[in-house]
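Here we start with a single chain on its own, the form predicted on its own, put down as C-alpha cells.
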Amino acid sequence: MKPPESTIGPMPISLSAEGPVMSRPPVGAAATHCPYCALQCGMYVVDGEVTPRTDIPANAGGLCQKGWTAAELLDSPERLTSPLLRGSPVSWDEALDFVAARIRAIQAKHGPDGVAVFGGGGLTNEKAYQLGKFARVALRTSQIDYNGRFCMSSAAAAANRAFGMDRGLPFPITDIGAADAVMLAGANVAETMPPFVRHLTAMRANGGRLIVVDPRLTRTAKLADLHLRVTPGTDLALALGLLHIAIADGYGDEGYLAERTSGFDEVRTSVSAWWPERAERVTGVPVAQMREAVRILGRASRAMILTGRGAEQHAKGTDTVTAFINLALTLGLPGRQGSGYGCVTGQGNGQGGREHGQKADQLPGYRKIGDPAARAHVAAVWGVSPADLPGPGRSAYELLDALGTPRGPKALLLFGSNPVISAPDATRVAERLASLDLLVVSDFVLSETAAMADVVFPTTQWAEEEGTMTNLEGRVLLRRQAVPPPSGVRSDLSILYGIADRLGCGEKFPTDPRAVFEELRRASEGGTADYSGITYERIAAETGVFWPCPAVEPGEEPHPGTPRPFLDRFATPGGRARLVPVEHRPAAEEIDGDYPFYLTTGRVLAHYQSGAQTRRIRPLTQASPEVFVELHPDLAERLEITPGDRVRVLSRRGAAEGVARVNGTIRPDTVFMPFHWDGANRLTNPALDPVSRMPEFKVCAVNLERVA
C-alpha cells in the first residue's frame, strides 16, 4: 500500500500522517514495528512496502513519512553485501579472521582495555545485550558505551534519583489523550515523531490544554496554547520560576508531599531566589506567561511534564530535568493516575538499549556493574566468575575522545552508530577514529563512520531480523522478519560469534535471537528492569509487555507487566519519591563579542539521527535535501543574508555550512541547524554533564557569515 500523497512531501501541520487503515493484515503480511524513533509503530510489511497496524497504542493506523518509505532501504542500490577489508571485498572468513588476530596482538601489548566497544540506541534488546557480554566475556574489557549517552542519559538519571527507576514514560502513551494538561519542555514531537501528536490532539479536543517550552517556533509549538520561548540553555532557571510561582500561589499539593515524598523543604528554600522576574531575565520567558503556565498545570485535574532532548542535552540535563520533576512532584503528579512526569525517548530502543548492559556503568536488567550482588548474578548466567567482570568504563564521549590516546583503547568494534555525524565536536572526534589501529563498523551502508574503518561487516536491517524493542512507555515489542536479508549479510549476533569463536568463546554466543532473549530474561530476573516473566509468545499475544514483569511460580498466574509502576509507591527504598535541590548555572559556553550568537540543534521530519538511513531515501531526500541554518529576519538583514545564501557557522571547534532560511520562528539572537548531515556537530560543545556525561548538544556559541 502507498501512502497517502500529503506524506510524500513535507508533512502538513495537521500531522496526522494518517494513510488508509486495515481493519485486517494483508495476506502474507509480517508483523513488526518501524526501524526509526522510540513510538515503535506497528506496521505490516509485504511485497517490500508497509501498511500501519492499528493494534498497536502508539500510531494506531498513523504512520510519517519515515515510516511509510521505510522498506524502500531495503532494497537499495547502497546496501553492503560483503565484508569489507581496507575497502575491498573479502570473504566473511578472511575479515573476521583478520579482525580476531588484530584483537589478540592489541590486547597482548594493551590489555583488555586496548580494545573498545560502542553500541547504538537501535539494536534490538537482544542485540544490546549480547553486545555487553561481548565486551565483557570475549574482550574482558571495561571500555563499553553506546550513542544513547548522547540521547537519554540526564533525564535517566534525573528519573533514578527521584523516583529510583529510569522509563521514559511511566504510563502508557494513550494517558496523554486523557490529561487536562500537558507541558512539553524541550520536544518538537511534531517532527520528531508525528504519531505521537494524535494523543495531544485527543487530549486537546476534549478541552485539554498544550504547554511548549522551545526556543523555537516549532511545529509542535505552533500547536501549543502557550508557547514559552526560552533562551538557549535556560530551561532549568525557567524550571526554577516555575517552581517558585507554583509554591508562593498555592498550588503544592501538601498531602500529597507529605505522604509520598521528601526532600521538599530543602527544594522550597532553594527556589525562593527564584522570583518569577529573575527568571524572566535569565530566560527571556515573560513573568505573565509563566503564570498563565502554572495556572494551566496547577488547576488541572489530570496534568503532565514531559521532557525531551531540548531541556536534556546539556552539562547541567540532570538538574534540569531534575527541576522539572520537582515541579512536577510538588505539583502531586507523579505516580498519580492520569497525571505524571515523563521523557520523550528518542532514539527506536533507547529505553532497552540502556536497560541490558551496552551502557560502561550497567549490567543487564538496569543493574549497576559495581554492585557486588549483581555482579555474581549476571556471572553466573555467564557462566564466569564475578571477578573476571570488568568494572565500569568511560562514558561515549570520553571513549571516542581517548581512542588512539597513550592511554585510550586502539581498537574499536562499533555497532549501530555513526560518531562522525553524531558526536560533539565531530572533527575530533574523526581525527581520534583515524589513529586508531584498528576499526572495525557493523553497518548495512558505508556510513560516513563505516567508510573509515579497516574493516566492514555488513548486517541485517529491521525487516530481516528477528528480535525486541522496548518503546518509550516500556512496552516491551515483537520486531519479526519480513524478508530474508541478501546473499551475503549476516546479523550482528552472527558477526558477534564469529569473533567470538575465534577468540575461544563462541558457545557462550548463540545467533538465535530468541536463544539470546531466553538468556537475558534470566540475566535481567531481579533487576530494576525485570523481563523475566516476558516471552515472545505473550508479546505477540498481548503486543506488548510493560516491565517490570517478573516471573512467577509455575502454576501459578502470570505477572501482567507494569504499565503504571508508581501507582502505589515509588522504586526508592523507603518508596517516596525524592526532591533534590538544583540550582541553575549558565550554559558552558557563553556568548560573547567573537561568538555573539546561540546554535541549537535538532532534527527535521524527514530524517532521522545521523541520516545514515534516511539520507538514501528518495522521498526523504526530496523533502529536506540538505542541511540548512535557521536565523531570525532581524539577524539576517543585519547580516546581509538573504533566503537562500550559503552560510558558514563558526564556533570554537569549527565551521559548517548550510542554505540560509530566514523566518520569524527563531529568536533573534539564536540559529538553528539539523543535525542528519555533516556540518552542525562539528561546531558542538563536548562540555559533559557531571552526573549523566552527556554533552551540551543544545547550545554552543558561533557567529555567521555570509559565503560569497
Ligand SMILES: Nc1nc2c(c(=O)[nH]1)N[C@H]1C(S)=C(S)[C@@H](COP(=O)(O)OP(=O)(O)OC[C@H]3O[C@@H](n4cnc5c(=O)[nH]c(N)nc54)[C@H](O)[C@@H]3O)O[C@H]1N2
The other form holds:
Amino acid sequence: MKPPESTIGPMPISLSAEGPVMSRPPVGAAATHCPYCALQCGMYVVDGEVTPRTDIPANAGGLCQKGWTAAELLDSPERLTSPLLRGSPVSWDEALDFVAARIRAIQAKHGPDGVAVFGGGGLTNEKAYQLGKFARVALRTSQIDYNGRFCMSSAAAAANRAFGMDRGLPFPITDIGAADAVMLAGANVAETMPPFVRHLTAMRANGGRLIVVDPRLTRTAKLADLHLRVTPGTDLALALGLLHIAIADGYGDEGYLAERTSGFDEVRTSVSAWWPERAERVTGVPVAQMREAVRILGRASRAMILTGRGAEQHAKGTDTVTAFINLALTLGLPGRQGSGYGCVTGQGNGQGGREHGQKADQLPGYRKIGDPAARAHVAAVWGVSPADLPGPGRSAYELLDALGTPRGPKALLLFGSNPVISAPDATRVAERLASLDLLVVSDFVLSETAAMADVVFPTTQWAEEEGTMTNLEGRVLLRRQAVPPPSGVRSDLSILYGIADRLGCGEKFPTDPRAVFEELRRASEGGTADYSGITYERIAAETGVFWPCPAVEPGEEPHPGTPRPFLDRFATPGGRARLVPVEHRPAAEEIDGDYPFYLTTGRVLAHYQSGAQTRRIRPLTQASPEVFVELHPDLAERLEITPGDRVRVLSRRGAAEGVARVNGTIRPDTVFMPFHWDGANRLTNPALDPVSRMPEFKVCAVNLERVA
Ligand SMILES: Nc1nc2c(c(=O)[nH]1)N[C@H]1C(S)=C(S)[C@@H](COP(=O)(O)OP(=O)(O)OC[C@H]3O[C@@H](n4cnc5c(=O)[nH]c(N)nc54)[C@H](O)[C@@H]3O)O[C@H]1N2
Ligand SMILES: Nc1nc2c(c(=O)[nH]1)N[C@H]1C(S)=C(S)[C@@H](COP(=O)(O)OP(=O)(O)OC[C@H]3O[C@@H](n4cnc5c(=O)[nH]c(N)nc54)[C@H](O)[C@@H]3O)O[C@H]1N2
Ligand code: SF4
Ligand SMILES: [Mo]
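Hand over the structure of the form predicted in complex with the named molecule; the form predicted on its own is what we had up.
Up next: the whole complex, starting with the chain shown before.
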C-alpha cells in the first residue's frame, strides 16, 4: 500500500470544554508517530493498521514489533471508557466534582503542598506544559515531578554542567551513520530502539567501528567491534581509566581544549591516579580492551560517545556521564560536525517532557523555577504574580516516598506513569500510595497504579489526539489525530480543564492543543529550550523543527531551527564547555556474603516500561510472556538452577520470582531482570544521585535461590 500524503488541516475532532465532540468523520490516514519510545518512528494509521513512514530520518521506513502492533490497544476490551470512583463507573461530572471537592478539603487542612502531581515523559509537550502550569497556578503546589527523573536526569544534569544545555543528541541522528567510531555506554538500542540500529549499520558499512559497554553481551553488543563487559556500577572508573590512557597516549586535542573548553588541567590531575591496571581491577575490563577502545575513538576523525540508562541509572550517574563527557571533550568531539557526546533518551517525549515544567525545579523553556527573571517571564504569560508561583518541590522518588507521611502530600494526581511497577523499592511506593487521602490517575487502561486509585479518568491515546513530541534528537514532531476516541473518554487537557474549572480558574486551561502550544511558545521564548519560532504548520512542512528555534520580528526570515547547537559555541556563559573533575565511588550497595550477586535491570524488545500498554497486546505477550531472571551457566550450576526453573531473587528490600534463563552472555557475578512486570523493582535500591536525584536502578546486591 502506498502511504498517503501527509495531511494537516482542520482536525476532525474539536474538544469542547467538557470533552471531545465529533465535528466531521475521521480522516482516512494521518501521518503520525509511534506512542512509545523517543525514536518517535513516523507511522501512518489507516483502518486500525500501522504503516511506517519513510520521511522521518530516525526510522526511515522501519518500525519495531511494538510500533507495528501499537494500534491494537486503541479498541482493546481493556480500554477504560468511563470515569471510575472507587472502582465503579460514574459520570464525568460526578468524578470531577468529587476530585475538586477533595482537593479543596485537603488543601484547606494541609495547605497547597498537601496535593501533589506526578507526570510522565510520554505526555505531549502541550500536556507536560499544562500539567506544570496546573500544579503551580490551579493547585499552587510546589509538589510536582515526573518519571523522567528515573530516565535521563543524570545525563541531563551532566550535560547542563558541561555544555550549559541538555539536548539528548545535539546533532541529527543521521550524523551517526557518517561517523568513524561510536561508543555506546549502557544502551541496548537493538532492543530498545531497533530502527536506531540502521544508523549503526550504516556507520559500520562505511568502515566505522562500534564499541559497546555493557555487563551483558546484548543484541547490541553482538553488533560491536569491541565489547567491554563492565562490572555493573563501575562505568565511572572505566571512563576515568579511558581518559587516563587517552591523555597518556597523546590523543588529547590540545588546540580544541585551549580554544573551546575550560577545566582540563584539574581533570588531567584528577585522572592521573587512574592508571589502566587500577581501572581494570575495579571494572573487570582488561587493559588491552581499554587501550583498544581509546585507540578507536582517538584515531577516528568523527567519533561519538553516547550513554544510555546502563551508565546513567546509578547513585553516581551524573558523575559517570560527566566522566564520559570529559573523555569526549579531551578527544575534541563535542561541537565538531559529525562528532560529539549524546544521551540516547528514552520515552516518547523524554526530551520535550523535561523542558516545559513538570520537573520540580523547572519552568517552561527549560527555565529554573528559582530564577527571578524566569519567574517573572512565565508569571506574565500565565497572568499571575511571580510571588504566587511556588518554589522547587521534591524529586520523583522523594515525592513518592513522602506521600501520606506527616509532612508529605496527602493527595496525588498522576498522569502518564505507573510507579507501582516502575519506581525503585516499589513495595514502599505502593504503601505510600495506599496511605493517601486521595489518589487520582488518568490513564487509558487500568494500570497497577490506576487500580489503587480513588478516581480514574479514562483518557485519549496517541492516535486519538493531537500535539507535539520532541524526539531524542531535539526535533519537535507533530502527533496527528488518526482516529476518533471512543465515546466516554476525554483528553488529559480536558481533564485538567475540568478540575481547574471547579477550582475557579478554568479560563486559564484551554483544551485545544494548538491553543496550549501557542501559549507554550510564548512561555518558552528566550529560555534555553526556545520553541517560540515553531508552529504546527512548520513542523508538518519540514518534518520536524530542532529547538532552539526563536521567533523573529515580522518580515524577517524565520529561524531555521538548530540541528547542531554547539558548532560555534557551547551554551555556557563564556561559550566554553566545562570539564569537571569527578571521582569514582562504589555502588550504594556492594555485594557481600548475604547478598553475593549484582542485580541489574532493563528492558526487552517486546515490552514497554511498566508494561501497562504492551502486556495488553497479544503478539507482544506471546513474544515475551513473563518475567525472567538471566544468569550465567557457572552461577546456575553452583546454585543447581536449570533453564526454566522458577527462581527467587532476594534483596534487602524484598523478594521477586521469575523463570531462569541461563546463558553465557552475562557476567557470572551478575543477574539481569527486566522491569516490565511486577518484581524487579521490589528489589531495587532507591539510593539517589546527589545532583540528579536518579535512583540506582542498575545495581543492587541480591541473593538467588531455586523455588522448590
Ligand atoms: N523495548 C523497549 N524499548 C524501550 C523502552 C522499553 O521499556 N522497552 N523504554 C524506552 C525508555 S523510557 C528508555 S529510558 C530507553 C532505555 O534504553 P537503554 O538504555 O538501551 O535500556 P536498558 O535496557 O534499561 O539499559 C541498557 C543496558 O544497560 C546495561 N547495563 C546494566 N547495568 C549497567 C552498568 O552498570 N553499566 C553499563 N555500561 N551498562 C549496564 C543493561 O545490561 C542493558 O543492556 O529505552 C526506550 N525504549
Ligand atoms: N528497575 C528498573 N526500573 C525502571 C527503569 C529501569 O531501567 N529499571 N527505567 C526507568 C525509566 S527510564 C522510566 S522512563 C520509567 C518508566 O516507567 P513508567 O513511568 O511507569 O512508564 P510507563 O509504563 O510508560 O507508564 C505510563 C503509564 O501512563 C499511561 N499513559 C501513556 N500515555 C499517556 C498519556 O498521554 N496520558 C495519560 N494520562 N496516561 C498515559 C500508560 O498506559 C501507563 O499506564 O521506569 C523507570 N523504572
Ligand atoms: S517503540 Fe520506538 S523503536 Fe519501536 S516503533 Fe515505536 S518509536 Fe520506533
Ligand atoms: Mo526512560
